[in-house]
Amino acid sequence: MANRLTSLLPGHMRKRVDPILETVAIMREVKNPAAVASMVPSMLRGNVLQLGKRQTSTEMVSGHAAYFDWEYKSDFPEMRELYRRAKQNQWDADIALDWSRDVDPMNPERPLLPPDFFGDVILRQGTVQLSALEERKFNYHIASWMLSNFLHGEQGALYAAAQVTESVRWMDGKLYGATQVMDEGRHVEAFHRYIDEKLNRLYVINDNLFTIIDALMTDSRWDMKFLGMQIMVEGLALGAFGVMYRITGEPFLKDMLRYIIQDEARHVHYGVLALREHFSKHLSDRERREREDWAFEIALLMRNRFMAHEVYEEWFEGILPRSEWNNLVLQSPGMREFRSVMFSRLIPNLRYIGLLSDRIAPHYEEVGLVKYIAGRNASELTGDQMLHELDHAKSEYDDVNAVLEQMASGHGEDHSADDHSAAAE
């Protein structure tokens, strides 16, 4: 019904009606009352003022303690470790790539995305149809805004670093955090640069992701800052990496996400260490279930909640209905594998830090995301060992790929009304 009253309305207003409406859905999907209470203010900021759009920066207010330690035991064995380590593979982005390489993001053989990462299937059908030339120029912006938005979280853990490091309560853990601001600032770097030099083509941030950075920058609990940052931002984030440095088949970038997801590895690890402690000997009954509440609505919005509409608005507003371009995203093959893999890595690590009991187990398997539980969490995998499986790993959207190829030649059933509730699969 919604949809087709803001069909009536002029362009101009449908797009200013259109976020509003959005933001009330997500609100409406957030069941826990606590969870949305939380959220109201940077919804209205991101989503329905898009602070990220209108502003060349953006000033959060951040209310929080700083915990100093005058005896400088060392305190954390594990995270000493991981500070060790993390020393040892600090890495120049100046000096380790060849920045004198051409990137050219329309080269056919070298592409940035494959071909079939939105489904040229669905993009050569119905009120969409691209020429080959315009599909490899949309790939190419649709590869930029996930980059613009890798490059956005990573200020974020940037400064999200920098605080939890102030705030954190063991020695080790302070001194493991200094690296990892270090790391956030040379991701910054590296991933503008490339932007910058190499494509060309920075987009605003996504509304969502800002809501999200805009929640967590403004709580004044480490923990949750913590929590929302470390294991959802950063883990999902790690995910995504993983996937753009499987299929990419651009030399450069790939090269980079390589030291990026090394890097990244440790961070994810650090946050389920410093959160199993906390949450385990530190935090009332009540104050885990928050936690878990918290973490569980988050979850779904990120898993439905990044729709590409800065592309949208770019290519096909006026042309596309917006809810038809949201079914688009949910149902191409590359965005199913990316949400696959996230989930894959963020389940896992929510059960190791103790926020999935079997009072909150049931709501993950009600949307599909159960099935990651029995995953490895950060603490069972390096690097390394994450790079060797995306290096040898089949492509989670072949199966895909073939079921559209059906649909395109008449045989199979059309799913797509059903994407909505597989979204997570």
The other form holds:
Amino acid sequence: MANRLTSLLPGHMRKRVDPILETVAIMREVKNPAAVASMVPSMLRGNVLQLGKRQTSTEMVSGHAAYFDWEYKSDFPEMRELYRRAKQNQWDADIALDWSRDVDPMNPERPLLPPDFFGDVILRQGTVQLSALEERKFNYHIASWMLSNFLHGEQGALYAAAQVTESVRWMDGKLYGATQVMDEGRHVEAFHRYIDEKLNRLYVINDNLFTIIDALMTDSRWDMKFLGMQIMVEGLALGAFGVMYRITGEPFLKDMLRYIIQDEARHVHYGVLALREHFSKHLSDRERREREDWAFEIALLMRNRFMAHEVYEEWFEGILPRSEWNNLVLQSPGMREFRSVMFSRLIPNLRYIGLLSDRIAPHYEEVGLVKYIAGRNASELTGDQMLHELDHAKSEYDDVNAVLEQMASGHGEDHSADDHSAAAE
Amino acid sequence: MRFNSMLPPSLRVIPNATLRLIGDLRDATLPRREIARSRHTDAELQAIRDAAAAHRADGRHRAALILKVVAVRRETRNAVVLDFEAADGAAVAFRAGQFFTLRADIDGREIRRSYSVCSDPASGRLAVCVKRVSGGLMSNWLNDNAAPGMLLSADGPQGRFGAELRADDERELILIAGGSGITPLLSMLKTALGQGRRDVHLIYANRGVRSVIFKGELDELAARHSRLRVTHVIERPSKRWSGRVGRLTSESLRELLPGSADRDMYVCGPEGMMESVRLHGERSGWEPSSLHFEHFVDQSSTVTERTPGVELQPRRVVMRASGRSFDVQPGETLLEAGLRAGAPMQFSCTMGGCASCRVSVKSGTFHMPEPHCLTGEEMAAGDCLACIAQPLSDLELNC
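Since we've got the form predicted on its own here, give me the form predicted in complex with the partner chain too.
Shown next: the complete complex, the earlier chain at its head.
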């Protein structure tokens, strides 16, 4: 109904109204409004006012306390070990990566994303039909959009890691946190250099990503920053980098992601270690429930809300209704695999830190996410293992392609966006 | 703001939040920025690419490359020349005199060996020459198995040998090679003939005529370039050999290199030959800074041969920081034993030439064959190159 109404509006007004309606739709999906109440100001800034798309720089104010420990106790051996490992595994993007290698983002022999990332049937036989050249350009733009948002996410991770380093209570955690700050700085450097020198195309930040980063940066509770950044956003990053690592045909990008994934595995591990201890020993039941609900709502937001609207506006605004685009993105094999890998990492971590009680598990089951619970959590997984798994994983992307081929030949079955039955592992 | 500062800190939250909201609402009236921006023109991108290539040629970059063998040419009975290109099709930049470390899985172990490039950087070709070494894992494997299409990981380019070579230097360039030590010198020779005006004199020592690598190519170059003079010195020639006979000694060098010592001399070959050159240099008044040596290491020693003086019993190695320990069997290097035990040890050239595998020894003694790249200070501080060191007692490492 709303779609039909907005389609009557002139283009420039629709551009303003659509994001607001989508924000309302997000809020209506929320099962526990109290759990996301703290995010409302961020949603206003990110989704409604779209400040990330207007400002060239943004200030996010945080009320967290820097926690000093004058006794310098070595108080968390596993974190100390992680710190030691992090120090040893530092790398220099200037030296580790061969920046003299040429990257042609439109080279069909080394595509940034597989040509049917968005589904053979959808882009070639649906409402929208692109020529071979347009397809290659579209592929380039989608990849640039993803990598640009990786970069924006890494900038968020850099500052959040710095805040977490200030506010965490364990001295060993602070020392480790310092290495993560360095890691994130290096990721910003590497992603930016790749986007700037190799792709020469930087997209503005996605509104939903802005909202999540804003919510984390401005929340004054250190464990919420931790949960949001180390578990949710880093989990999202691992999923996204992992998929891209596996499917990209561009060797330089693959090399770069290999280095970055090794760092990211440490980051999530850090969050898992810290929060398991904190949630199990230092929180009341009510506080733990609040975090459990909050994590669920964020998981849902992350599952359905990264729609590449920026690319839509460039390519299809006025040609294709926004709702149809959303559908296309949700059903695309690439994005399905992205969600699959992301949740196969995230859900076991939430279980491990105690945010997947019997109370909330049915909700995850309802949205088709509970099947990931049996996976390994970050404390059981090193960066090397993760890369090995990615290198050898059977890809949902392959499965979905097979289904799409069947559909194209008229023998297929319909796969809804929520069907994750072909898991990555 | 002034009003704000008059409030106690606990009450500043509300006006601060209000001010921020006003700022946000004001910014919401700003036009949206361009959705995607491209910062560079094509010319700027080209300049960035050139700078990256120069950086790489500088030898500062050390990432693994994937090289594809595109041609294999048998140069002598015991040596092949392998032509490579990067598997991703990118140009591989290097400087004459540099080497690449090739990696291969042989019998379930990752073996790394360094090979100097023998092609001219300006030619766009990347070629190395691999001569069989008695007991050498990589050299024999490559001689027997290398074929077009084979993929090998490689690190490089590495090495500073030849870095001082200048295109505008007009003094005669002296190159002295022994055996397969010709490879980096051939690359430098071609560069010098291609870009400068200087005369080049190559003195090339070999055991027999049939073992002379690149003989045909050198003859052809000498016929084409009057600036190039090649003097072969053969230790055990056939009866038909009319050239110079014997080993390269400081005496024979005095005959071969009369005249001014004000020239640059680049030397690569077995240690004995390089010592003769060093001696000649000293006696004839060459500036030490004009003499450039590339060490030519017998790669068979890292495999099975026992180093004289090393006892025939296993030694225990303890890594202090990680608490890990492993045994080094007689004849094994520290690195070989560590890798066999799964210890996280860094390495690259495995020839004592790059210091990637340097470890600090807290206690215990070890044997480290010369030559290698550690300075006297580093050795005095207890540093050790795991790739060539063999323990003489149990060892405790600071890692």
